[in-house]
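Presented as structure tokens, the chain that follows is alone, the form predicted on its own.
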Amino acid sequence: MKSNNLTGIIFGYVHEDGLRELTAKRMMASVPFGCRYRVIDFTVSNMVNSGMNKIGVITNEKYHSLMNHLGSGKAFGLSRKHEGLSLLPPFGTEESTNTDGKKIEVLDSISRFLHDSKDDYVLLADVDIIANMDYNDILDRHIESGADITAVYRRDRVPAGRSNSIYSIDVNDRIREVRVTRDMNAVANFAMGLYIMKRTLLLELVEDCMSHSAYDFDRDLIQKNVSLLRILGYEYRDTAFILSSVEEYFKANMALTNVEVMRELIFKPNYPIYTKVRDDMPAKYGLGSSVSNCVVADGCVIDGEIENCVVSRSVKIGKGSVVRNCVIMRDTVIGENCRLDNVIVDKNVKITDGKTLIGETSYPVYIGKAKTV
């Protein structure tokens, strides 16, 4: 696809506190999603499908699994001599990179990457958004409107468990007021963590913030400039999930069992979601097995009963086991005569014969990576 004069910056570590169990040993960007993806696959695929050729992913100290997953960017068509995909390594201390309020400091640390870009515009994107989005629509609107900054927002119930910018927007889509809040249980215009602006303007604003020891992107760059710059809102109305908590992560995965949601997110014509290829045999269903309304990846061996589940690659479910409303990650083995309901099972878990694990939709049981139950 033709380049669109837009450089992408992905904050791969943001909002990890809400998914503390899943991000204890990995970045938010590396969290598995669906039956074969990582969270970052959606943002990178959106950028590639929108014609972006230069993409930087800002990491923290837990970047090893992300590096293994993304590699050179070949799976996304970004393995090239010039531009392509860059992992921007962790800087400073753990406190510097793990705090969402340090984005200005992070952007200052990658200023050379921004200076070296030949694109006029830059897209800043938080990684915790699951959506299939065409960024060209946002860029076109930004250019046509003459905005200094375009901020993508969603009018819905504000996601709990994360810091949110709430916008007051006039009839001309100009943002007139920004409130930064947490756990606001109401319907409002909340920021999706997507911003487009000129690259030179971003560098100027970051330099100004750094000179005043101001490091919070939402408060110090957006909120304080709302009356000084022309900041417009762009409402995104299509299917999207904000991974603000384990409960929301569970709901987003379960939504994939809805065919319409799957078509909107994964099988959208001309907008594929790319991921690292792992060749494996087709899923195998044993005699007496039962599968109803599930998403099952390749390499699985199903000998039990599964219903309303998202099952990742190379999972084995033994005879007599009943698994309902669960997210089962890669290479997990569930023994015989087990019962699981409303459970999130991380990678490489072994659940021995006869175990019963039952959670609630609003509070699913979580089994950590490589655990034996």
Given for the second form:
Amino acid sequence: MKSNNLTGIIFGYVHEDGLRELTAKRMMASVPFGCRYRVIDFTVSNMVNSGMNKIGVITNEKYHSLMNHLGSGKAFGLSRKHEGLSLLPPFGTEESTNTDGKKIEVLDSISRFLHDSKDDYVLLADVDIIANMDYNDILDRHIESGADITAVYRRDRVPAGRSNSIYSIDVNDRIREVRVTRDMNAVANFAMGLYIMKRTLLLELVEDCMSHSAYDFDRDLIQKNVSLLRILGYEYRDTAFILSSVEEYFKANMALTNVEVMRELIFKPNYPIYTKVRDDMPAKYGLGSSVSNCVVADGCVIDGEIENCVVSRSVKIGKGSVVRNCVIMRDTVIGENCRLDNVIVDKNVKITDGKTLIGETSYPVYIGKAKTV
Amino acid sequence: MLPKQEVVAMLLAGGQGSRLGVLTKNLAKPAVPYGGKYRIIDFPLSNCVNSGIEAVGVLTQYQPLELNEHIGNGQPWDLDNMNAGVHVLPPYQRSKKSDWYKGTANAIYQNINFIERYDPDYVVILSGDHIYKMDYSKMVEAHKKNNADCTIASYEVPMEEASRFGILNTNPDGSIYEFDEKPKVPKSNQASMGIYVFTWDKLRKYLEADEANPKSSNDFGKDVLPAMLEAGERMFAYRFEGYWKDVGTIDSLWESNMDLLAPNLPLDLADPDWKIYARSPVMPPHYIAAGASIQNSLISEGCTVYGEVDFSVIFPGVTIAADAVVRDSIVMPGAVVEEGAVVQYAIIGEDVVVGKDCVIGERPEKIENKDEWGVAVVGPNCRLAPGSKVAPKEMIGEGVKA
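Output the structure of the form predicted in complex with the partner chain; the preceding block shows the form predicted on its own.
To see the whole picture, the full complex is given below, headed by that same chain.
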């Protein structure tokens, strides 16, 4: 297969703090999203749909569930003789590599992967963005503009609960100033964590940072070079969700009950989102069930009443139960005559008959993986 | 030489399935959609894998394009093994005497070389138009225990229907003493399921003899099995219990889909120990809008439902608009049912557009003369103009109907 000359590096573990318990036992990359997906499916599918076929996924030490999900990359068409998908687990250095600030170290540890690539350009991508993007648009702009680095940003309310790079951009789209900040409650140009540059430039910059013991990608590689290099901003205006907190995660899932959003994110013609196949039977709705404004995956058995819910594969909801405004992950069983409102239920949870769980839209209740209530 | 396989399965998938009419106009019967996300052939293929059979030949002849695409490299069934796996076997040209598959036995005869590559002890012959879950390894065990040359799976049918089937008359030990093809006065109600286990050396001998006989129609049921019985070979019936349905007709296809909606059906598609694998389309989860109503139905991924769905099986990527009603029906992949349309007791083919206010099919209680009632069928890719009517039992082919 002909590649588009762009190698992908996905940071699979970024901004995990904001999602609290959701990332206690898994990486950001393998957090379930939208009934049948994992967060990383979006970035990997975008890369595949953009014609990229050399993709490395950098993991932290919680990579078990991600390995299980991605496997050889078959579901994404990335199980190939040449190139394809590479999982890049933490390299055994003396220091762990699971925090944002040490991206440079991680890039240094995978420099072999980067050296081996035959592509001229590299796309670095944070995994915590839910969007359906064609990266060729960004690559084309990057080449056309002759920039050293192109950084994708969004102009919106700055996501709470995570560290953000805020850009000041001149009329020629050149980034003139970078502020790295947390919790800025305002509308601004904030980085989406997507960067394109020449592969050789990335290798040089990483080596330079390493020799100065500077390990922070945002501060040491971007911010410090803002006047030395031509760093261009590329504004992404289409639908996107940044999973910066449990509330944002909840909101992004719920947005899928809007058909327009669903079309832009998942059902976009020629831009499918791939995921691991599970071979569940179609969802079965029983006699006396009631469904309103819900997104439901295969394998579910719905006998109760659901409204404004995002229901993952093989979830069972018993007779007489009323479930509203909930995100329910796979294989969870909700018994009979339960009432759930604004709850995020992780996978394999058992909610026994007659239970009531009520959260708030702004602060949903979270039930951890494989718990019994 | 490939590594030896004790059992090779040969799946007869070349039949036209003419009784399914427009549904199989451009499609081999085994590729007909079934059960919300499957195709008929997913059942025997999944049974093979779940039974530990790793070498499977699929004999194709009639309209194989979609079937070939569906089977592909066999990956959805884990049949993309290094040394075995699934192989699509169309008839091919040879240095002398090339021919289409003339009958079921001839199809196997023409693939003796394929089977011999695995040097098997037993060959399982399957057909591609049955819905059931069966552990073929147990049948092979029974075959071995009986020291049989041929074992035929049998299924108990109601006595009053027995005259529609090929009936196996057996001794108390299960050995067969007579085949009774559609008997007027049946002696037993054990119907042949068209699933055979043969000891390979024996079968090869009979296939060669059958081929040499110019009077033979080269069919297992009509020629090979009677010849074996006459020669006194050890033939046994293997009783199968559980759900089994031949879906070779419109009525049986419709019924079998509806069976999936019954509680306590002995065909558990959710059983993690005996999954039915399928080639899954890349589709998002389905969406059920506010104001929609769904009762006792199966809905697959990629569907968008605004209207009413009752007792129906809805395949991936189907859209059912507001104020549309779908009852007691099967709607195949990619079909659209527009506003105000009413679909009852019908099969809607792939990518059909049922225009606004169309009326398809009718409830049986609304028809006085029951002979006039039947399942209405709209063939694949039909675009029905707004307000069109399709009567019960009517079958609409491709194209536009005003």
